[in-house]
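Form predicted on its own, single chain, as structure tokens, below.
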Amino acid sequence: MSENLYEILKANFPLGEAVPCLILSDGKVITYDDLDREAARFANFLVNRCYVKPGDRVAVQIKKSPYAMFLYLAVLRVGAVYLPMNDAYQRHEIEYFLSDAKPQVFFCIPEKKEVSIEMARNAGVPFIIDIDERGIGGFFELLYKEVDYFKTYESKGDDLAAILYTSGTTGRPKGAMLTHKNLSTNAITLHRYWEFRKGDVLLHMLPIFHVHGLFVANHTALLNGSPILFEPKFDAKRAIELLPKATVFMGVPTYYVRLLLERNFTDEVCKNMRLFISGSAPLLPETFYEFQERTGHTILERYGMTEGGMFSSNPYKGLRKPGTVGFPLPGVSIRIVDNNGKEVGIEEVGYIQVKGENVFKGYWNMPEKTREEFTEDGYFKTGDMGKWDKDGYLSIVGRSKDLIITGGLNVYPKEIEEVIDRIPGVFESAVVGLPHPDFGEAVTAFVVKKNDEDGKNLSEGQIINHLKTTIANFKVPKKVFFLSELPRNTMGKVQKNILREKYSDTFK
């Protein structure tokens, strides 16, 4: 029986109805049954114009739209390696992702076809093709000459479905290899968790290039059967245009705050609605508390990474606590543990490490980094820093990388960032550890204000003096500074990164 992942959303679409899978902005309906034949026409010229075969990496760099979906289903049917690209890459990364990964074919835009051609000849991509999200030009005319029936490739669970790259913001990004398991595994367990039912309509306004949107997001509507709203990106006025045409709704921390600013964003709005789900960086409790009074919907947060999708959830049915991702997902082992490996206890914090079907195969072309990332009992260090409570919930703390040791201290960012949203006037917050002569490292914060009469007063000294009677002196930042906004990756995670390079030089 194969295992290949489209085998097994497929099993599952209702075929032979003029049953709507994608919705377009424009209006325009693709049936199920035209996703699947799409799916094969755009297979059948991977393998026929491409020479594309099982195993083969398909690099795609092109705009969200329904050729998107219907070239990532093909990959898959062809028993070939799909790799998405961020549309914001640019030179340098993607002539790194080629060269590394050497796919047989790579997708560009139009706009980018010329200096597309010369970065994979370089690299020694035989094939390059210009995908206009608009359904025009040379490639339609070819892509049409195709036949819309193909016999899917037969793969095996552990053949690999997709390598994401991570952002490599320690050194060189890593190539994730996920499987057809990894990936249908998680895809099965999150379809039951969340309780997708017959009538979900899914609001899609992520883009399709990161865990997120490509796969939780895209898996659970098709195995569910589901029409999807397909928008080409997040807009909050279209948001409120569509939430009661839909039941479920994913998004990112940013999304949710962007809704809230709007007026017309009413619990009226959300009558119909089902599930709101949001993940991919930490959500504030003041937007979860904000959200639930507005709305009189609880947001559910879950947590996960490239390396694996979804690890843990906040549950559907039961209490959903703010500033936690819930429980290990069924199937899903998540232990914590200290500098030598042993597990903590409830409310220390430690290493978050992870084990299951859903975790990935291991970093392409880097068999040493891959065996430096799992225990000797094959759990995956995750590199994230969480605890767990009481009742069993876990916490993401933040990343090991991103834990600023002060003065031989342990400081923890998110304990003061959390302080410091609570203060009037504070929008949100960053704190890391910058170079110090004296601690080594000094814990720095960087504070969006709001656009009120507090924020318009707020000064360091401010936030200092309320930190020093909150907080242990050592934790306080020695440091203020105020931005008009955090930088941000497009799925909303602050790039503390880039805070601790711009401003490297503060305490020298």
Second form
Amino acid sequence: MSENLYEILKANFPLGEAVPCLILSDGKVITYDDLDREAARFANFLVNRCYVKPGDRVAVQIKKSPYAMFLYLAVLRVGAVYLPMNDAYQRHEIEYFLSDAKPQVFFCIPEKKEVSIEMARNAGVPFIIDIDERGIGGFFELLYKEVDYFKTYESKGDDLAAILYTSGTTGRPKGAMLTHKNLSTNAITLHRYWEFRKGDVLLHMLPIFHVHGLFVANHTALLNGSPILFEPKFDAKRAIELLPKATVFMGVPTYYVRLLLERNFTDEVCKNMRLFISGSAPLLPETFYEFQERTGHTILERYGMTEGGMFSSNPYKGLRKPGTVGFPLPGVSIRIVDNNGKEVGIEEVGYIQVKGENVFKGYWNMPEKTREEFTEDGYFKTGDMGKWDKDGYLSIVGRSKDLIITGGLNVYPKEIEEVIDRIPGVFESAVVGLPHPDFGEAVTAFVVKKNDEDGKNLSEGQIINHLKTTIANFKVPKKVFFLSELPRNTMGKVQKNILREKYSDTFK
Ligand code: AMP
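Form predicted on its own already given; the form predicted in complex with ligand AMP follows:
All chains and molecules follow, beginning with the one already shown.
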């Protein structure tokens, strides 16, 4: 039996019933039948025009649109490997991806066609095609010459379905190789765990070059044969308009913060909602509680990464604990170990390792790196640090590379950030280690003030004095900088590497 992910998704498509699949912002509806047919047309285009064969990579940097969805599904159907790229990536990044992955074809946006052609040529990519998200241009004339049926390639579970380059804050970005089995296992698990049901409608405002929007959101909705309110990007006001028509929403924490800034974001807006899911970056407990108070809904936080989709989730039924990412998902084994690989006890911080059918096959073209990142007994070293609480809930304490070692002592930034965030007048904070001649690294805090009286009066001295009475002295920041906002990437992750680089001379 084919283990092609597309076939697994399609087995649940409500075909022949005119059920909406993608409902676009202009009201246009693409049914499940349309989706199947258009994905077939794109698949024929890939094979007939670009000579794409199973196993070939197809690189994509186009805007979020139904065409991007058709293309993704078409790549699966052909048995090729989907390589999506963040639309923020610049020339030197793209050039690296193209020369590393050697795709058969590169789909770009019309605005960047000239430079894309040059990059593709330098990297030896045979075909380069621009796709306009409005469905106009030469590509579509050729596309509609193709027929709208296609026999999906019979992939094996271990065949590659996608390569996603990780953001790689240090060293070269790494291409995580994900198989059909990796993706389908995780999709089926999440679909069940979050209890998708008849009548569900997903509001989709995430980008689709990343695991969250491309896999988690799309696959669960498609497996359910549900309509997707498919929006080009997140916009709080638009979300408020659409939420009454939805039952499930997935977002990064910033989306929730922005929704709460809107006065007309109320329980009434959320009255048809069944589930709000957050992930990709830590959700502040403050946001969790404020959301609960405003809407009556409890955000469900989960944890995962490019290299394996989702690993843990707060329960659908049962207590969702703020500041935690819940329990290991069924079929996923998670352990937390110390420097010697020994499992740590409850409330002890260590390195998170995971194992399961969802965990990726390795890094593209990097066998050495792949070997380093797996233990002998097959666990993947996530690079995250975490701890268990007494009830078995997992908390993420931060990335191991963000761990600060000051005067030989370990400091976990999250612990300090949590204390700072509770000081009146603080909106949010980020704590990093900066090079220091004496201590090796000096704990340094970056704080965004609230726009209120407390915020206006807040000073560095006040924060430091407060911390001195709350936490051990070696953990107290040597310096506090006030910023108007923290640098974040599109997935809402605070880019601590930017802070470290920009402020690296502070103590020199
Ligand atoms: P990415 O591969 O871009 O999805 O990034 C994965 C990383 O995001 C993980 O290794 C974690 O460091 C972080 N992450 C994902 N979900 C959460 C969460 N719920 N809480 C804290 N960190 C998270």
